[in-house]
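There is one chain below, alone, in structure tokens, taken in the form predicted alone.
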Amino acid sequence: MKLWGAILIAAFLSSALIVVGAIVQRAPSGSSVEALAGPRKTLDPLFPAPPFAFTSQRGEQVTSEKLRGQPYVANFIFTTCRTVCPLLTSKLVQAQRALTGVEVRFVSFSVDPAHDTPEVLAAYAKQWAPDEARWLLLATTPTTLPALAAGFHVTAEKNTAPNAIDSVIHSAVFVLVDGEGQVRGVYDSDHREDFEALLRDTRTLTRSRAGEKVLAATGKSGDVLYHELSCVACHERPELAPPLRGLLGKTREMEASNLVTVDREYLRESIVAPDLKRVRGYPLKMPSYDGLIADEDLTVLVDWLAQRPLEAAAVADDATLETDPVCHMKVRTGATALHVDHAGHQVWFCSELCRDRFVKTPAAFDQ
């Protein structure tokens, strides 16, 4: 009896660290990465992550064997993307910063290969941080990007929705991969706490403390504070963000229809707590540099926005309000934003992809 109770505990034990070794590293099934965000208390390995071979923004063939041996933060995005990406790219550039001269690279996998070419993201790059050697973006191809993001357990399809803003819907997290190729965390790209996670876990995981006093005054200039924090890659594009020219003393429009004079103390606020007072008309959410940046250089970037003037060039801050007659969004109108020619007048999107299904079939929507 002492035996085979023996034998029962012992194969109860084994079975045990069987279930408990499933559930560590199990990756999750389908397209369930989400679940797993959020910060945790260890940073055990997830799942690995899938093999492979795209071209970057340099046209240089990135591998994930290339990549091995220092960790990586992986977003997915696409360019033409009018509503979590630029937000998403914006937070990545962000932590580029926070984690300067830490040794880790980014990598933002493209999630529509029949646009986003080494070219087209060569340009992005430009746009949001073109001095950032460590970040590379990489453009996936139709046949390998179903692979990659089952590999990584994200969702990266085709939006189908009728009244859909953007062409591709995709996961808006930050996955932290770490030098043998295993996935050790995934942020909700939403959320304040897991932004910070991600900065922490990823310098435990290079084991550097390099970039952690990111609130130092830089002494910098306001045109250089308005261009490293990426503020003109939305804010220079009047269909993403308001122009940021002529503001003291002008009257906006929130989205809960209240209005609101422009001075400092407004624009500080937008800065650090964006959310708080949004402008109406635009459906792109701007990230938070509350504890990001210096209470100096906030000053600095403050004083140089209210200064700025309205160039004659500048897309006018009051222009009007129109409705995007795909997805009946509100728009603003000006000569870069997205309009065509119709039955004699002009009809204003949101989007290249509402704008070319109204080209399309003009008459399945309303005027």
Ligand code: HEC
Second form
Amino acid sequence: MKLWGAILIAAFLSSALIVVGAIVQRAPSGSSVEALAGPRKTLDPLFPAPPFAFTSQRGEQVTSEKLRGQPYVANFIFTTCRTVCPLLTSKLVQAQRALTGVEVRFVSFSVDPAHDTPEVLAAYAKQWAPDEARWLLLATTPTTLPALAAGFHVTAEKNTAPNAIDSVIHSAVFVLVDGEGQVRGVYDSDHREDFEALLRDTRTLTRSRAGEKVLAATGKSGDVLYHELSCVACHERPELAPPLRGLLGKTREMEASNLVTVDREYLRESIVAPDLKRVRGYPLKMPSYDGLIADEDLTVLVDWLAQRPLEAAAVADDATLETDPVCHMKVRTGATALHVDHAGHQVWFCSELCRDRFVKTPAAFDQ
Ligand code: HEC
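Having gone through the form predicted alone, I am curious about the other one (the form predicted together with the named molecule); can you provide its structure?
Then the entire complex follows, led off by the chain already shown.
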């Protein structure tokens, strides 16, 4: 109780340098869920998931009872966290994409009841996976959160390490719960074998082979891929990740202190093997898209990135920059720029994709 109190206050006051949602290395530790992480030979039940009742981002009451009958993949996040959660969420969204057509739910429990209301969670969901109907983001309360965390054997700890930048790069787990409410697997989201085991085990539990086929090119344009693969959710927020504009030919400094000149090969490698060269100064890790993007799509995306100009647009004299409420990209205003009139003011968009998402559910983006 005391620990949770400290975490919640810390989470509320400062978004930086907090390790959230448990979980960290595979150090054996009696009652922690991370000791169970990793691929297993069998899918025997590990322990029962705790009972709960929380409000979802859609304003519905979701209980553990109501989730019976279908497996779910759970994780633990909070929306203002800048270090671990964007990586966790991007991996969850990658799992959603890889499990397209599989009858499984994805449940993200917020560990920041003070801030993460259902409305805030709705905006977060829209930013990461606007079209994902199987994703539930649940707003916990200060009184119910401790029992939930204890029931899943999840802990959250403030990082007090002196070399904080590196030590906040922790992994966090996904928990696979079956239709009877039994935990059947725990996976470190940052281990490739674990991620693959999660996909495999979910298919086994749901007896589904959907989405297993070899990756096919989507034929989508670079900017649509940039949105749909959630690149936008990190890279349009300079506090999280470097802006991907005007990069070709630029010299970048890496974590290993070496300098790299950006070419197409570097851009490609950044997407499918991001750990090989890490840009200096970002505590957040970039998720690998290896095996999750078809080669043709990767080429289209790399070409689009390579040609992306430094500025949002050559700003006309009378144009100002506004923020697209859906993807947070800076966009220029002006008579020919994409916009809609909403609640008495004009709202600006980078693309028809974002405009259509906004028009469908404007309330999700009003913040
Ligand atoms: C969870 C957040 C996140 C997501 C999602 C994400 N990235 Fe990144 N990306 C980062 C961070 C942080 C860095 C800098 C640290 C590093 O190099 O690992 C980075 C670095 C890069 C770089 C190197 C940039 C430079 O300045 O040298 C490229 C290129 C890149 N990402 C492309 C992409 C593309 C394309 C996508 C989508 C397919 C994507 N990223 C998705 C967080 C993210």
